[in-house]
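Shown here is one chain on its own, the form predicted alone, set out as structure tokens.
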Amino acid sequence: MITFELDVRRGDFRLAASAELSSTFTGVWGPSGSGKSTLLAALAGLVPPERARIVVDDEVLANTDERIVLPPHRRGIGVVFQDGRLFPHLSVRGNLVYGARAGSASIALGFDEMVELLALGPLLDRKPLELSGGERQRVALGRALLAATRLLLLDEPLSALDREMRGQILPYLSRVRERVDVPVLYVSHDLSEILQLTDQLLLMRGGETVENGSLLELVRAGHVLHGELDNVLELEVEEQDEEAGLSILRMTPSTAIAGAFVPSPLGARLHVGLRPEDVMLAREHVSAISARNQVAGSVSGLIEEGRRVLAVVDCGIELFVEVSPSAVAELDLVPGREVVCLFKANALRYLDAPLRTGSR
């Protein structure tokens, strides 16, 4: 639990924050200049507060009522910024052994086991500027890992990297996520990148913390908008068909769907987007289209944005789907109202690089 009151100023720049976060891994979202890597930076007590209190599971981080300020030092909290900051003199072990000296003797994960967990270990004895950009944001993160007994803060840890990078580095933070102990905060303006691993959100706009939430209830609250918004799916590689160019997709248990061919193994695990403008909805199955998509479902509700409205559709998984007002009137579509979702392989877009194979 991060619970957390902050007014900060830099500059003409006000940080008015405050939320209760129980979820293990929050993506921190929002336009640029709204605040996000001012909230990380007080938390971490990297800017002085006007006022602040911070409390991380009963342990009082920051308190100036009671003037309790914990210097950055001593508040257990591993941070990775957006350029990744190593130590150039140092080894890449060097920079590690740095963070668990930070991290005193209470530590996220052992260093052995970062250091599998990363891939780290062919990187050991080699200097910063001889890594390329993911190599060192993948340092980065075993150091903050190794200093983290509190709180890990990822700064948009992807933003200097293009994305190909991107796509492989995201696999080893959702084994983060999967293994590490401690509460993270992932600031991005990219909601695509957050969905990949959470769907939990810290939702800023302005300097202020607006709401927080699953994507679902912010979506329903008018907090996400249509033009920002995109479903991310988790899905398997069941089948391989290169001479056609397909490859079939576990999307549950009882639904398997084709998207373009990817070359990846059979049981690899990839995030892909999928447009809610490019799904369309029928009342039942079509014979002779071109979409080889059809996944039944239900429609569990109907959201309203101006001239748009977005159908949450229950298939297994949430799926949103971009209607007009006439097809809602159209296809008699209320909660409940059994549908099926079209769509073209094509339409998958595929995010990362492959995760390791097997279910989380």
Contents of the next structure:
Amino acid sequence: MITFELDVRRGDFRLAASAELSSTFTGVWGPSGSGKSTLLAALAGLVPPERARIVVDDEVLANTDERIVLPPHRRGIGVVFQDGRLFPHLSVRGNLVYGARAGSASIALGFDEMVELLALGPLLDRKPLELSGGERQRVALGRALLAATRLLLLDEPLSALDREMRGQILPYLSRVRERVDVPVLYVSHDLSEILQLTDQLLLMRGGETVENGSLLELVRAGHVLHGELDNVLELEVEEQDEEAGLSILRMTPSTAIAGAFVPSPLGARLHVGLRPEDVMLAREHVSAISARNQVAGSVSGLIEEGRRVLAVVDCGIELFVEVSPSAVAELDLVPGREVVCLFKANALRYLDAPLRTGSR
Amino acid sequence: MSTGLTPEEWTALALSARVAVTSLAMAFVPGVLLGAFLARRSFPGKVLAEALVHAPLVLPPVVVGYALLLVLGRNGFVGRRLYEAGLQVAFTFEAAVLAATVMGFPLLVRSVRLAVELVDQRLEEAAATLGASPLRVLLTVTLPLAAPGILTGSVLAFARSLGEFGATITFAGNVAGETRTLPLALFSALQVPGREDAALRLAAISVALSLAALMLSELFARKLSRRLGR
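Right, the form predicted alone is done; let's see the coordinates for the form predicted together with the partner chain.
Whole complex next, starting from this chain.
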């Protein structure tokens, strides 16, 4: 449980943030300039607050009313920065052990297991300058994990990497999420990226925390703008039809869908994006149509925003579908209505490159 | 012109080396700490403090020697008490070291300060989030990354100490074997007609030593910089 109330001024910028977070992995999401990085810096103690109260698991890290403000090195908060910030004069090994502490985030994970988990073995004796951007961020992640005892903050750790590289790091982050014992705040302006890791969000706008909760809760409360929303599905490769250029992906126990061919082994789990505006709704199955996918479900919610309506369709998992108000009227979309979601195979976007196994 | 050095000249050379090594040893830790402090902290009166530290760079060296004499000489307000306690500072080997230290100190402080200012403070922040105390950050991140500048500053201070003349002759005098360092020996040789060959030898040694020190430090600094990836 993380509770904080922060008031920070940095030049003209003012951060007014407060939240009570109970999930162990929270995505902090908002546009650039919304104060996400300042929030993390304030939590870590790197910027002086006007007012601050920070409590992590009943431990008070800051309470300006009682004149308690722990310095950064006594907070036990590990940070993975956008730019890695590896020490150039130390080897990868030296960087990793720099802050290693007993009782760190990786309490279940010693140095050796961390090296194994993040595939750092071949890099240990190299200098940071000899690493690629993705390797550097993996080292930065391992270094922070070995040091963090109370909280781990990731500040857009993938933003300096190109698309392919991101796809290669995300699987490591997923592994970490499963093995780590401390709460994690993951900052990004890219909602799809966050949704690959968690659906628990803390929403920020204009220097303020707006609300936190699951994506669905936030959407229902009208907080997420349509253009930014994405469906992120975790699908298993079930069948490969290279000739037809299709991969068959298992979505729910009763439903499989077709996406463009992806050279992943059978059984691999992939993160797939599907934009709400790329999905159409019909009242029943449509014959003779080019769209490869027809998934039946029922409308579980309708959220109006301006001239568009976001329908939440329960297909075993919930899909966001963007429709026009006239379509809502014509199809008589009401909660409980049985519908079919139609989308092209090509509308599925593969978000992660396959995790490379073994040495390079 | 004889090829070797006379015993007297050897003595001056050895004395210069001893003075330079001792004064660098004395100045090193305070100089590095003060340089880092000036680079990273601001406090009221900082401009004045900096001016005082750096004054020997721009003052005539004789003035520095005279100031030392006023403070530590037999009639100086500190020196008098030391003298009563049986300690004489002025016109001793210690005085030569002190004069050289005061003259070399600002060169070290200035180099360290500039080098520390170039160290990326975001790396220091990262170290703090990894649990390193400010002292540990200084010793394991800031100073290692500033090492090329610390090295350069040390060599400059060392070379300055080797060649110090004005403050030394004023505060320490020109006592053979005690305070007559290389430049003082050179000066003495110039005072005596017919000893131009000695003066020339001593001048050549001075030039060679200074150039060697500068070139060595440049090489080392480059090597260090490459290791740090600059």
